[in-house]
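Just one chain is shown here, as structure tokens, and it is the form predicted alone.
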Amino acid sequence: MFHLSQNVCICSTIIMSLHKELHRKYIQELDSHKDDYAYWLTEHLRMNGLYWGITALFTLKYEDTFNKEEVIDFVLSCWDDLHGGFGAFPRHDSHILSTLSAVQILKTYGQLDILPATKRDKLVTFVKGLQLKDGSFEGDRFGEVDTRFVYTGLSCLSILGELTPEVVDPAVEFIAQCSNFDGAYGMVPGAESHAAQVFVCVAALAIANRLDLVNKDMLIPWLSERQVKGGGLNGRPEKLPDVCYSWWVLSSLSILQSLYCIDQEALRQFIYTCQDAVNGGISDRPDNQTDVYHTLFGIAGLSLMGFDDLEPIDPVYCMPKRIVLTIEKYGRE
């Protein structure tokens, strides 16, 4: 039996609420800041940011906020015909992260079929071509390796219905090598355990139908210990809480059917305190600058816990559950 951290502040009453309409407006207006220097400095995150915003809106049940045709046109404008896959912005080289975000957006809007067979084949070839002999994945042709990319590759191919044992089996072997003595996972074999890496590894194993490899007796207590005084979650021992771990930690616990191992009400209140009650958006911790990344993962965490009448979100794919139900699962009848 698992126990809550002794440092957690147990909340007994609701003192705040989720500012849904403000968050909708905040996300809707993000693309209107084109006169800001920061807008262009973050060009390399545009596709990811679009996915974060759209997924937050769908979870808030505001899925018609953006013009669907304009969204799809932007995604298609980021196609990298030289390498296959999608870049973060028009004329950017493709990367596995922006490619997954593009595929998730198309799937969320029911538009995967808009890709002609030639592009779809090139997309699959691009993703599979990033896998190395040891089962790991590179992010792009420049060679960075990280368990994030293993998850990203498997998730992308899963959504496309293109997973095969030739891809899955070595990927699973690589993830197994990234498991540490505490049951958690790092970005490469021997790297420090981190909650975000735990998510990508556990979710990848879930996609591969190999959760039997997870050391649940070690990992679930490690995840529950990420909750600190005030209710927030951190990514590693002795670190500050951060709203994004409301996804990285909770999604892993949800996949392992162990959400009861943290104080959900305390975490709910922590997320609420990180909202901008004037302009909308959610920050990493109270009184910091909001951004769409933390806005999504705060809302997604609340959805996983069943609060605020939100659209149920799938803990493996970070997409609405009703859409994930249409994905053919690997290795199952």
Second form
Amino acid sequence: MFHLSQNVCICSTIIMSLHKELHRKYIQELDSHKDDYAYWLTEHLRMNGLYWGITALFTLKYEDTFNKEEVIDFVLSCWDDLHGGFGAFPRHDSHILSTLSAVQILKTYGQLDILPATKRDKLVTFVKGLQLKDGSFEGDRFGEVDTRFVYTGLSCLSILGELTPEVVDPAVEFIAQCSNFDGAYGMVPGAESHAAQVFVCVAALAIANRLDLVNKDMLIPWLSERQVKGGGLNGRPEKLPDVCYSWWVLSSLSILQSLYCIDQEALRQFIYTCQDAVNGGISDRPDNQTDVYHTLFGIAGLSLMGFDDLEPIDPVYCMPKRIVLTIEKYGRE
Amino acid sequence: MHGVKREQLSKDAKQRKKERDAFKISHYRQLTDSVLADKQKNIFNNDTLDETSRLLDLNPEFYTVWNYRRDIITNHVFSNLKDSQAAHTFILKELQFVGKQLKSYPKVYWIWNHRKWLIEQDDLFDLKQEMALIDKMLTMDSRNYHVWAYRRYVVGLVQDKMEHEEDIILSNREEFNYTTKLIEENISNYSAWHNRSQLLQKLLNSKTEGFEDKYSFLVKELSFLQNAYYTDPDDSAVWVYLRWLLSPFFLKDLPQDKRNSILNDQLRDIKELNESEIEDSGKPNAWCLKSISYVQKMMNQHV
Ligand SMILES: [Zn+2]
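Next up, can you give the form predicted in complex with its partner chain of this protein, since the form predicted alone came first?
Now the complete complex, all chains and molecules, led by this one.
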């Protein structure tokens, strides 16, 4: 396959390594910035942030960094009994995104059983209750529909072993309607293709065991064309590269067994240059402010490409592969 | 976090920031505590509505507070209004609040959600006015994913209210012309190319004038596209669109001779463009090469 980036030289200072120890420290200290206003302004993302941090640490093979009991206690303290899901922080409303993060964290630590049957039932009812007639999912009771939530719903129910054809079939039908002229997928039917939406749609189809629906002839070239000068990947044509697409694009290619379509060495260098070599963490682009989200997706991208002796990550669930092996596969003998 | 420069603060600057932040943090935490406590007690009144405005001004991503605000509007504001005119007046005011937020945070999902929810509550809402706002926002950022999604959503609402098929076709045609205008301004606008692909499928199905015949439409569209790739042969948006125009979606219904003539013409033109690129820069154009091999593949597929 043709590489558009093949004759582009990367910036002169080549950093040849992943600063594992610094990133571990960066993630470990995220919860100690309580004198920083930004720490409080991101409470509504805390559950997701915790999932990103934990998954990055597991991928770095530093899984003992956080105190497991403290993590589980925090997750359980975000239970919202009124709606039956998890909020992002204590007293915040249930949302499908924070609920998936909570389930992923519990699963990663092997603690799903800590949820009593009553809560677990409520949780399954909450997630299933968010599915609409057309197969889509809303994020909470206020009706925002997005293929992100279809993936979130399927992933969550799959981890819990609760997928049924009644849920899966209409969801698959909805996703099929979100495919576009370029073979890629958007947020809702008619919406523009976007690499993050491609990941959620392709991964949801993978969970549903329906990858046969993907227009691979169109989608794979579109995904490989996300690589731009300098090796980074963008999310849409004519946009700037960003580390998080190392995950959204790569995971999609990996699910479609087409990682060879991009120049992996060039992408690796791009991710390296987005590291903060002093304080740890990875940013969206070189010299920007780091955050835990880009830190995870940079590391996860490197893991998918098999660099740096990292724990293999699963492209569908974005969790360590060895943990995903214990999830029951839907629709397969 | 996207697009924020990394900064290395000096010890002094760090200390000063810490002091400034301490004040902001205590204010923010007090307000958050009070809002969440009132929410837990289901207090729905004008004071709690104001309280959510203040908190959302500080943090427009606090989804729980948007939820609470909607519950206050439903259970307090609407239940005390006498008719839909009064509701309309309230919603206009609320839309101003949302509009102000969108100006500062045009990419925050939660704000867009609230706007959609509001419009759905208002029977008297003037959607034309909303299109004017959308046009303005696309002038500021013609690739904003949220604005485009919102545009299609509002156009959908407008069309839902139309009784005659011809009006819907006319509306799709206007939207199609809008994409032509944006592409003429900037051929790299992939969002416009995308919307064009959506609209033309609708227009082709409805056999609108200028769209009745797939072949003549395709010839016209290819010449429009050609102008674009001659303008900037390195632009990826144009080439992805070309790939679609030359895919089975269009070619499969055409008679063999017309299909061949389209593919042959394209192959000739792209090769010619590539030659001139080699003359100008000394090396072939990657997109031309890629497209040449694609056209050749399509030729073989159909023989
Ligand atoms: Zn990003």
